Amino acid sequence: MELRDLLLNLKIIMFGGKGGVGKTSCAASSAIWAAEHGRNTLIISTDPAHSLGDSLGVELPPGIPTPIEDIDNLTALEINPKANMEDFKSLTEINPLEDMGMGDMMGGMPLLGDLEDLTSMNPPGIDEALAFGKILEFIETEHDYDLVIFDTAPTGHTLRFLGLPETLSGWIGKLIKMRMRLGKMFGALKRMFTREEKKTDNSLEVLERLNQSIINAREDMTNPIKNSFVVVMIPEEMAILETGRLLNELIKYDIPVSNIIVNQLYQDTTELCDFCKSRREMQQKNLTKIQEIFREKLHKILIEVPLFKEEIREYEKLKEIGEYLIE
């Protein structure tokens, strides 16, 4: 499917690639096009170093979906890692001693202290985990958006991100087992020292629902009718190698990908200086390699976007790059 068809038909599109290749510009431009073609669109930045607001030329309050003024049907969101971390901690904390009213009596026992430390630990790749949590929110819960576009972090983060459903599901599964065992143990201890009525603790149910949501999200992310990944690259050797690794991971995890954007191409003009001519010659050699590897062998759709004289940001420039992306 071409990018136009993806934007008109899918529920989720993810843009990713090497740092500095123009992912955010391509994602923002595509979001504007989709919104102006009648789709209620949300664009989310999962990159810890956000630039989505800068690209759109607006101030985005952290963690708050913000309608973009003068663009109907378009909302933007930059994830707030600090706020999401607090939500994560509240989910995983057990605080068994405090809950039992036995902190002063047993807080000095090494075993119980170790258990408290264990239950407050963060899972591996917490940054990617929090980003994935935001994806869960917009995949597995009801919302009014027709299309959600994710502007992902650079390739290294994205590669770790792709394996998160399995990692998190396994980690949460272990946490569920641990909480069940701890619940029984501390329940017995509490009955020995107090006659208080048992407090309702639904944290186990929350964890189980979260685990199932992760499994469901994995199914949605691998469904070509719902999701596609758009790779953004530049015509340089290192970008070719990094794009190859990214595509291998996308194939490994069955993430659909059909479009590759080759960005920042020098144009053929006699006005180029010697430096620019050398850059263009280098790019053309690499572009030939890109066409051979990604289009002819892997059957991906290549979208070629020129290098613009001016910085690509705000509505008019994003619309201009959209003509190359879509038309």
Ligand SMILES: Nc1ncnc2c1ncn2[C@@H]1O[C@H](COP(=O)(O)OP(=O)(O)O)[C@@H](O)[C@H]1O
Given for the second form:
Amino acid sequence: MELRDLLLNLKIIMFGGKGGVGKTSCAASSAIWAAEHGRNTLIISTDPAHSLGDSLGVELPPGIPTPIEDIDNLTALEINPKANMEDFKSLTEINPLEDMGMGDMMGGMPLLGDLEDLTSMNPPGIDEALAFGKILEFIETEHDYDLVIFDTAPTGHTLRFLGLPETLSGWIGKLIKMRMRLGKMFGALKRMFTREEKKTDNSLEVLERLNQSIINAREDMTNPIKNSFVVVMIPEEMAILETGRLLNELIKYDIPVSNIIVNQLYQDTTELCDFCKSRREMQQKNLTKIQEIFREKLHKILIEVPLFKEEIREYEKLKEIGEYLIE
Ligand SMILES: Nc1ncnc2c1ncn2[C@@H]1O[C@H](COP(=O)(O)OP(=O)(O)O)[C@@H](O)[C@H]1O
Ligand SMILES: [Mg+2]
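Having displayed the form predicted on its own, please output the structure of the form predicted in complex with the named molecule.
Below is the entire complex, every chain and molecule, led by the chain shown above.
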């Protein structure tokens, strides 16, 4: 499917590739196009070094979906890993003494054993992982957006995320089991001491819901009529190698890819300086390779985008790059 059809029909589109190749510019430009073609669009940046707001030329408060003024149907969001971690902590902390009104006595000491196990299970970057989990949960619950576009972080980082639904749901699954075990045990103890009826603790439910959304999101992400990953690259040898690896990983995770954007191409004009001429030659050699490998062998649709004289920023420029991407 051409990018245009993806933008008109899918539920999720993810833009990814090496740092600095033009992911944010292409994602933002595509989001504007989709919004202007009547799709209520949310664009989400998952790159911890956010630049979506800068690209759109607007202030985006962290973690808050912000409607873009002057563009109907477009909302942008830069995720805020820190805030999500705080939310999640309250769900994972199991503090039965506190529940029994004895928290002060033990200084709110957490449970040993299982709980220590759980902390040691926290992989590095769990805060970002959870932020992503929350996003997945969000896109799986009732909302008004027709299309969610992801402006992702540079390759390695994003790949970690794509494998995350499994990791996260395994992790949350363990948490759920643990909570159920401990919950029963301490519920009984507590009733013995306090003769109180079962207190409603909905954190288990919240975890279960989160887990189910992540599983659903995983299904959507692998379904070519719902999601497509658009690879952005530049015509350089290193980018070819990296794109090859990225495609392999996407296959491994079952993520559909149909379009590859080859960005920042020097145009053939007679007024090119010597420096630009040799860069153009280098690029053309690589472009031929890209066409052989990615178009002929792997049957991807290539979208060629020229290098602009100016920086690609804000509405007018994003619209201009959109003409090459889509029209
Ligand atoms: N085709 C292009 N022509 C000129 N400048 C470009 C082009 N594509 C991207 N840029 C510029 O390159 C820089 C990096 O682009 P960006 O979209 O932020 O990349 P990424 O999100 O992949 O890091 C930005 O300053 C952007 O304006
Ligand atoms: Mg970016």
